[in-house]
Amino acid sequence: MTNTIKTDVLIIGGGPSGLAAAIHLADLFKGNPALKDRKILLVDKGASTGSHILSGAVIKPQVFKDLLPDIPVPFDSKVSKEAVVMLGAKSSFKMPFHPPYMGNKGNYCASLGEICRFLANIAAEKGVQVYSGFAMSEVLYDEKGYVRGAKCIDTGVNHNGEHLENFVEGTSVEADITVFAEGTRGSLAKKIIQKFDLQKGRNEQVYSLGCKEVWAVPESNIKAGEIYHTMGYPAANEHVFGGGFIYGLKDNKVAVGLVLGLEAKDPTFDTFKAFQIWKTHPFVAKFLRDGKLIESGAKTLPEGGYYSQPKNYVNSALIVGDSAGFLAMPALKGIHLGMYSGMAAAKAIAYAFEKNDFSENTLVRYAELIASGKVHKEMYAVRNFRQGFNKGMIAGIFHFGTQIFTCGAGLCGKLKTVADDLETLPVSAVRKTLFKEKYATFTPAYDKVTAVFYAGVSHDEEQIPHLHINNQEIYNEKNIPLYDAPCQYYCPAESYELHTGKNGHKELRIHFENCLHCKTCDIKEPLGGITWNVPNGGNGPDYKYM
């Protein structure tokens, strides 16, 4: 028999955006006497809290003040220095002046995954269910076609899709508000995106991935707020978008990154090895002198912008935070954005509640909120950033320029995007391929298995594999022969490996248990060619500190 528990409010997903729509929504329905026996449910796929959260972080202060104006937030420390640096081979000029949006005066460093532990805390205290380790892998819908909630994985089912003796079927959770909130390329978001067209009309949404390890050094190497951005070497070159990034945090820590954007042609180009690279650059490397390795992890994120938005409303459902693109370039900042979205998401909620209509003619608010609001205002600003650099480094700066004195319109109007996976190109059609040739003789310090080792990485390996190969017969023939498996470069984690038997057939075999559930090979894979579902939950990364 099917358990299911209903609710009024579902919101899938336990970071920044999901949490601050839990934690307004509380509020409001606390001061409004018809609400305020509304429940409101929160699920995660993570262990625990913040178990599954990267980035950076340097966070934009002012949306804490607005979702929890009396309450302190433990940020790590306040950024007190800060400079870009271009990088060459082995150079470093840094520059005499901050490029527009990148200047973070007043804001602070932070672990996302400790901002997002005390705010599922502020909910819990606020009323609100929040609840770790349910993975959610099926939208659920009524007679009308309405979003009705969502149901979790099914669990104690083998390789094959038996049911072992411990089956227990996933309990199914009916609302009359679902918030899909689960980061970027959220598998449940991506659902209903294709279900209900809502992409048609806007930019493909294009990523980035990017490779993040926090390591304890000397009190020398650097300080707490000091930080840093650079640009240029090693991707530079090769038509790649991104940059990196060392954040000073306090006991001695540092927190180093590289983001890169996926829309490299070379079907061998591999991000992680590209940030083993940076590391050794003398400006880089200085920080790290003499340091340790605490902590290693990967992520991707949306980077099209403004016009690369879904509608982000339909009946009964609501899309927030990197799930529906809320991050800004060129400052690479989406977790204040995200907290607006899942607040303006909250506002339309109890709107929809007080009339008792939970239509997209009543949840259209959340996207007029929306409009009219902070979001808006920024990523309208620099809605033609991202395209801009789609033909390399020189091309980019040059659109940015226009784009600064023009209000973020540049010369052309609205540029286009091309999907990642549909820029990468066959090995035969690339001239030199970087890391595969360029790059051969170049041994990281370590690996990425010992990566996913500092990941804290577990999953349970009797299950269905989350990784999915779309149509085995398709990739056979095309994907290993035309582009040499790509995912066994660009994943951060190693979990696909090209295997070629003594009679020199190719196989791909894949290593689901060391995902850090990144989801570049949803992404990225030639001909769409692998799907990344949610595993069992409670399984994946368990960062602390990241």
Given for the second form:
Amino acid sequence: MTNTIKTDVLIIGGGPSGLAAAIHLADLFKGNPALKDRKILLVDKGASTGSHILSGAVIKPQVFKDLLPDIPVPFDSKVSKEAVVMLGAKSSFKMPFHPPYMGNKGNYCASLGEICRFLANIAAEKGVQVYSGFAMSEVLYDEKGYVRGAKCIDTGVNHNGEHLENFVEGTSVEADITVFAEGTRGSLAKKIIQKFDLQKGRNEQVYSLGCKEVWAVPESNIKAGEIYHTMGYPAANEHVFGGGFIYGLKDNKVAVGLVLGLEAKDPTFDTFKAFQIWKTHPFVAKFLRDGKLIESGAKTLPEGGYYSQPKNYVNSALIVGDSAGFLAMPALKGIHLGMYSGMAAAKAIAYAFEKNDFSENTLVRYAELIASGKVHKEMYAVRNFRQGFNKGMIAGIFHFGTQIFTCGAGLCGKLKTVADDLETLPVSAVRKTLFKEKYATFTPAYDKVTAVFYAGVSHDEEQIPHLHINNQEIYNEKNIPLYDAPCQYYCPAESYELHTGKNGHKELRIHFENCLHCKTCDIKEPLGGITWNVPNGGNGPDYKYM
Amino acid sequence: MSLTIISLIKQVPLPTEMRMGEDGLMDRTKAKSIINIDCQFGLEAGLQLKKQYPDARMIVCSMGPVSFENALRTALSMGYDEAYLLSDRKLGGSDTYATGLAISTLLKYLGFTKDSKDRFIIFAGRQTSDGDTAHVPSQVAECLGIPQATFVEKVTSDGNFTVNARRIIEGGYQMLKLPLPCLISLTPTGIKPRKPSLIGAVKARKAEIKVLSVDEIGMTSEQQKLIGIAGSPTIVAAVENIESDRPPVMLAAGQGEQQLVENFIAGFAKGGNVLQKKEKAVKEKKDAPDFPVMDKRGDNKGILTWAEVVGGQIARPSLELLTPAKHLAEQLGGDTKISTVLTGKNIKHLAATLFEYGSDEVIIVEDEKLEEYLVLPFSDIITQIIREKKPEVALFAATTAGRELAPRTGMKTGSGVTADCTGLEMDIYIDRKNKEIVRPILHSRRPTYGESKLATIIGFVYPQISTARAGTFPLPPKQNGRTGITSEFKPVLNTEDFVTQIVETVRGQGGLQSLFDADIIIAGGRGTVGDGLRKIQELAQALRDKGLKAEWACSRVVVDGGYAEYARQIGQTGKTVRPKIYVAVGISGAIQHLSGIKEAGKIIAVNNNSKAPIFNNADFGIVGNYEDIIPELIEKVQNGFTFGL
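Next, report the structure of the form predicted in complex with the partner chain; the form predicted on its own has already been given.
Full assembly next; the chain just shown is listed first.
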């Protein structure tokens, strides 16, 4: 029995960019009699659409009008009041003006998961075959070396990969064009970026980790559409880039989050803990007073911007959305850019089918469309923003100031980035008090494992652990003694535990069943120590309104 | 000749999201749904059998609202080919009797009867998580008149249209050989259900699911009178919450095993958390309306019980059963007799034991062929006795035998059956529709919805049949020298009843009694097999060295893995232990295990997963790796810590 299905276009990932690509492509196919029978298959690893989606989110609505004219979008609430607030250790003051690019007039608060469910329904109505709960773990290539689709992970195996009685071979999906829309640090996108050297000549991608919670709060705490961005505490103290957000949602809910760069030199830096500390600041705490935690989660964001974007097309494949770094600082907005990238990819794919040529020669159209469109304009203007902050907030503000007056160039032209894992220093090289020591006495209101519970995480026990130490020997000789096993700190899900035995022997224990799929370990572990692979389909968090 | 593999499945709410409507019936509208876990194991068993019969026709059937199509599509994506859903408003509120009747009618409609030319096998789940009765498989098999094996965890075939089923029994297992057609119900301990494949999901989405009504499957108007809430012989009369009498767990704080164990001991010395009892609102007692009182028993009189014989002895649960039997007899009035059916070979002498524990009459059924329990002849015999003796109540111990024997018998007598009861009382039923009060009537109370609710079920067909949970009722006081009436019953034995062959019966020996007598039990679960439970045994030994009555035990998975003998297994098959201290190490806390330790004094859980359900049911908890914690505990024991004993 064959275990292969064929489609014309395979889209891997049901986030906003993958779904926008699917919807727009379905429209384009339908509008062209020669292409009206082309099939689009979209696969997502979440148990249901939106269950792995986490974002702030305040969304620029124009892209929805471009994608779906005349269809109302289930946003949560329109931004009615906004402020940027500078936090000191105890103090706070509202900035009298909005920093450039950070205004949100006319934008909407939303649950991105909700938006994705809405988009998935529309895609299905338009004839796209949408399947959630299936994880693609392998890229397929044809004899010419073109991407030929992807294969689902094999299920029914034990920790060593040996087949159990309920073994089911993963289905192979063959497609003329494959779109990688896996979101931040896509595990297959990473493979093709490496295979085809797509990051060549570009800056390293750099990331932030965002921790987010949704609370039910008393009516008086905050109004729907009321949004605040915070800067300063506690990030500024730690010389990491980032800030917090507080978004009032309908039905007396509030989304709070802290997004911090992963460039910390201190291997013991812990974003989850910083988030819990941030929540105790009087300015933040007042919004949560007498409230109840409903959901919790974490995800990374690619922040490198324009210069960090990989080449996003190869023979028979395209990369869209977060996987291709479509995110613009300083407003931290990527949803509309990702969706526009999906729409541009759709146009290029339709063009390739018209030409019946799936090589780079036609797919370059995707990059051309991006370069000539508003995405480029928006990302190019802030092309040096994020890099400017890598020497700290003060330097960053200086850089950013000069960039505004030079249309984004700044005084130094193209600023470089350093990959986040290379930023991490050994414990002995950290010049200031270690984060873990500085906040040793701080006890968060609840621990990471509780947060994992509020993310609805589950993983099948019987599978190859999807968190993989690349070289156990190096890990034991370097990462543990020199770096204090940083994963035990930065992982927001406590998937990693450094256990010290009675005889003082230290070993890393992996609890992959906690994993929130944020990908921080794949990004941040020094010496390239950890690889994040996809686990079984349907495993992972079960976000409902994130 | 081809084989058809049929799987019966039910869609249930995710156990964590179960809610109940005001009427005590499940509210299926809100919760996220899955295929009932046991049914998933049934689906997998069917797919495993297909490996031996690659050309088998694969059918999946369900009964319920149209939303059950989701479950059927999942089954199709796992590898089934055809799906049928019996869906009809008339079926709403059906009890297990009515469900068994309706599903078997569907199967007959699809062409599967005892005499079908094409061979077929039916797989089902042992029980559902929203009902927990385990009745429907036996009832379907009885309606179709085919042999059955329930509580099965693995099925193989020799390729010659017979199957070998490994059936779980108390303290062991039994290998049964069954001819086709037959029905097998699966426990969730065998081969784990596979994940659907994408290619399967694509196929399933295109597939047609045939939705059928009761008229379409040819249910006669007579049969239709027996389904739905109106036709069902039993109803749910009341539901109340069960409040845990165990206070919230006290988790030891600290980093590293040394600190954890020290903090645990400190907490233990303080006595742990205290249960905050909520004041129960006193219910206003409403006066019964002024309806005429009706006694509907007719000429049905007396209480019938069945005594299970295991290894030449009356099984303990069958003696425990005489406690509620006696209670009911007293409530019914002085002349109500308890008659006990004793079936087997050379068992006459066991009647004396039954008299001493409270039976008034023992009905002896002796035959060469009855040496070992088999559901077909035993249900036939008991039905013949019920027809002759006309008892008003028939009770079975809820052992693996009783839980299939009762529904199969009930299907023959038209009685509804209430499973796994923890309380049995004679009471009244106020029938507001017909403006009458029925008295006396049996109220059978049983925990349900993951042990969170206590439902009261009443039946309207005599005899009312219930099974009583093993380990719940105490043994009746033994009255040495008490005697009663002995009678012999000569049943009509049907050769067809002996088509199922017992190939092998394995029961663990020894160790068992010491588990009942131990003051402290150290039990190891899946998490402790790394060293073959050596540390578990060392801790028990260390306690024995201090002069304590300590014993070690384990959970079901450990026995399955071959790390310990059956006699040491707690939970699942009804073994309830009552030590003063129970230390659960690396045991996640499956509901079956938890019900086996509910009566323990203090429960201490050691597990590296802080989310493990065991922590919701323990007094003290240590989150950590057993390899680190247990040696630390052993050291403390050697230095004099004896868990307060």
